[in-house]
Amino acid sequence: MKTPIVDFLQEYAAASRTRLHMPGHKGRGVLGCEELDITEVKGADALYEADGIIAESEANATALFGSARTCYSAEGSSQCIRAMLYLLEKHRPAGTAPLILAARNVHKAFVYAAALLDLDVEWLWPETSDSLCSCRISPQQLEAALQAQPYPPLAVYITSPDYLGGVADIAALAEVCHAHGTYLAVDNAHGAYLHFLPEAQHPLDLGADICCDSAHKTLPVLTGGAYLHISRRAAHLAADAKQALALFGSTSPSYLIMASLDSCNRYLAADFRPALIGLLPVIEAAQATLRQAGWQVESSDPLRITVRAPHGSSGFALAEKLREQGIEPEYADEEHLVLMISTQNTPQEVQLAVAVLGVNSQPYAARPTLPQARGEQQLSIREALFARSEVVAVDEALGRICGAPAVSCPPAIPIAISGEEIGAAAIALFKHYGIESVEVVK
C-alpha cells in the first residue's frame, strides 16, 4: 500500500528546499523529526480540504476500515468526539428530538462538546456501580430508556471499550437503536485494532453508525492520531465530515502525525493482522498465570490486563510496584491497574511484568458499591460552563452546581456534569478518587 504523505515529506526534505515558510524551525533542530515537519506547502494537500496526497492516506484507511469514510484526526479522539456530535445534531433524523441519550462513563471532552453545541443530555446508569470508568448497559435498558422516552432521541452515546477494558454488546445495541430510528455513535477510543482480529469486533462491523478511534492508543500511531469512522449505513453523513473537524480542529494540523497515521495503513494492509494474532495467546498466558498466582484479571478487551487490586492493597500500590522495576502502567486507581499492550511490545516485557507482580496471597474483599452521583441538572451543560465560577474544597460543595467538570486525565470521566447540583454521592466519589477541589457556579 502506497504511503503517499510519508513520501512527500522524505522527497520534500531530501531536497534541500531553502524554507521561506513555516515552521519557523526551517527543518533543522534537536529533535531530529525537524526537516520531516511542515506545513500546508505546495503538494502537501491540506487536511480539512483534502484532494491530493492526504486524500489518498484517507482513502487507504477507508478501504482499510471497511468504512464509507474514514478521516484523521491529528488532535485526537477529542476532536472527532466534538465533530460526531455536530454531525448527528446537522442530520437529526426526522421525529427525534434534540437529545442524546449517552452512558455515563464519557469522557470529559463530550461534555465540553454539549456545551459548545448546547445539546440536552439525558444520562444511562449502570444498574449497579464498581468504578467510574465503566458503565454497563444491556440491550434491554437501553430499550426501556428509549421507550420511555416520548421522541426517539437523535442519538444513543457510548463508549466501548471503557479505561477498564469492558465491551458493550454494540450489535445488540445497535439493533435497539436502529428499531427505533437513531443513530448509534460509539467512543471507540481504546479499540482501533478491533476490526483486525481474527473476528472483527470493531463498532462499524457491529453495526455502530459513526464512532472515534484514538489510532494513537493501541497502533503505532503519534500521539494525537485518530480516525473518525462513518459507516456505509450513515453514509449520509460523509459529506459533511471535514466540515465537522474543521469546526473543532487547528487549521495547522501536525504532518508529522498525520504520517504517522499513513504509513500506519500500510502496517495495517501487510503486518499487522499477523502480529496481532501472535500477540493474543501471549497476553492469554500472561493472565493465566496472574490468576493461578492469586491475581484477579477482569474480563477485558484483548489487549488489556486489567487486575483488581486484593484486600489490604491498591492499584496505586501494584503501579509503584511496577515502577520500582522500570515498567510504567496505562492507569492505576484504589481498585484497579490496568497495562494496555500493542504489537510493539515483546512477549519478554509483558511476561516481566507478570513477574513483578508475582504471586499474590491476599484475600479479595467483597466488590466495593459505589455510589452514582445522580445530581439534578440545575443549568443546561452550556450555561454552567459559560457562567462565572470558582474553586472551592470538596466538602464545601455540597449543593453548589457543578462548573467545568473535575477530573484528572486519565481517566478523564466526570464525576459530575457541568450544570448538576452536587450531592453527597458526588462528595463521597470526589473523596474516594482523590479529588480535592472542584469547580462549581458562583
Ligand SMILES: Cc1ncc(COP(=O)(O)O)c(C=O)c1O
The other form holds:
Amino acid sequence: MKTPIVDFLQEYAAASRTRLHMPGHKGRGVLGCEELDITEVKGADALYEADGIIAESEANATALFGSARTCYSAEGSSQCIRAMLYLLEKHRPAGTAPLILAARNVHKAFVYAAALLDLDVEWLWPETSDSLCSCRISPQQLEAALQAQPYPPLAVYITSPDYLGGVADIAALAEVCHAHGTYLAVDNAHGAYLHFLPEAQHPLDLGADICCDSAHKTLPVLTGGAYLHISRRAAHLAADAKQALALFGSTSPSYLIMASLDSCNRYLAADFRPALIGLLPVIEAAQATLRQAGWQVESSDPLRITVRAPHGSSGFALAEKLREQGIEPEYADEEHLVLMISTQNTPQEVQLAVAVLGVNSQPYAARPTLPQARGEQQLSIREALFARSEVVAVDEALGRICGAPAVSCPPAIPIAISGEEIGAAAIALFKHYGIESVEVVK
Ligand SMILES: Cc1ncc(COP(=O)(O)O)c(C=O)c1O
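What would the structure be for the form predicted together with the named molecule, rather than the form predicted on its own?
Below, the chain from earlier opens the complete complex, with every other chain and molecule after it.
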C-alpha cells in the first residue's frame, strides 16, 4: 500500500528547501523530527479540504476498514466525538427526538460535545455498578429504554471497549437501535485494532453507524492520531464529515501525526494481521498463568490484561510493584490494574509483567458494589458548563450543581455531569476515586 504523506514529507526534507514558511522551527531542532513537520506547503494537501495526498491516504484507510468513509483526526477521538455528535444531530432521522441516549461511562469529551452542541442527554445506567469505567447495557435493557421514550432518540451512544476492556454486544444493540429508527454511535477509542482480528469485531463490522477510534491507543500511531469512521449503512453522513471535524479542529493539524496514520496503513495492509495473530496466544497464555497463580483476570478485549486486586491490596499497589521493576501499566484504581498490549510489545515484556505480579495468596472478597451517582439534572449540560463556577472541597459540594464534569484522568469518565445536583452517592464516588475538589455552579 502506498504512503503518500510519508513519501511527500521525506522528499520535502531531502530537498533541503529554504523554509520561508511556518512552522518557526524551519525543520531544525532538538527533537530530530522537525524536518518532517511541515505546514500546508504546495503539494502537501490540507486535512479539511483534502483532494491530494491526504485524500489518497484517507481513501486507503477507508478501504482497510471497509467503511463508507474514514477521516483522519490529528486531535484524537476527542475531536471525532464532537464531530460524530454534530453529524448525528445535523442528520437527525425523521420522527426522532433531539435527544441522545448514552451509556453513563462516557469520556468527558462527550460531555463537552453535548455542551457545545446544546444536546439533551438521557443516561443508560448499568443494573449494578462495580466500576466507574464499565456500564454494561444489555439489548433487552436498551429495548425497554427505547420503548419508554415517547419518540426514539436521535442516537444511542455507547463506549466499547471500555477502559477495563469490557465489550458491548454491539451487533444486538445495533439491531435494537435500527428497529427503532435511530443511529448507534460507538466510542471505540480503545478498539481500532478490532477490525483486524481473525473474526472482525470492530463496531462497524457489527452494525454501528458511526464510531471513533484512537488509532494511537492500540496501533503504532503517534499520540493524537485517530479515525472517524462512517459505516456504509450511514453513508449519507459521509459528505459532511470533513466539515464536522473542521468545526472542532485546529487549522494547523500535525503532519507528523497524519504521516503516522499514513504509515500505519501500510502496516495494517501487510504485517499487522500476522503480528496480531501471533500476539493473541501470548496474551491468552499470560492471562492463564495469572489465573493459575491466584489472580482474578477480568474478561476483556483481546489486547488487554485487566487484573482485579485481591482483598487487602489495590490496583495502585499492583501498579507500584510493576513500576519497581521498570514496567509502567496503563491504568490502576482501587480495584483494578490494566495492562494494554500492542503488536509493538515483545512476548518477553508481557511475560515479565506476569512474572513480577507472581503468585497471589490473598483471598478475593465479594465484588464491591459502588453507588450510582444519579444526580437530578437541574440545568442543561450547556447552561451548567457556561455558567459562572467555583471550586469547592468535595465535602462542601452536597446539593450544589456540577459545573465542569468531575473526573479523574485517566479514565476521564465523569462521576457528576454538568448540570446535575451533587448528591451523597456522587460524594462517596468522588472520595472512592480520589477526587478532592469539584467545580460547581455559583
Ligand atoms: C473511552 C475513551 N474515549 C475517548 C477518549 C479520548 O481519546 P483521545 O485521547 O484520542 O482524544 C479516551 C481517552 O482516553 C477514552 O478512553
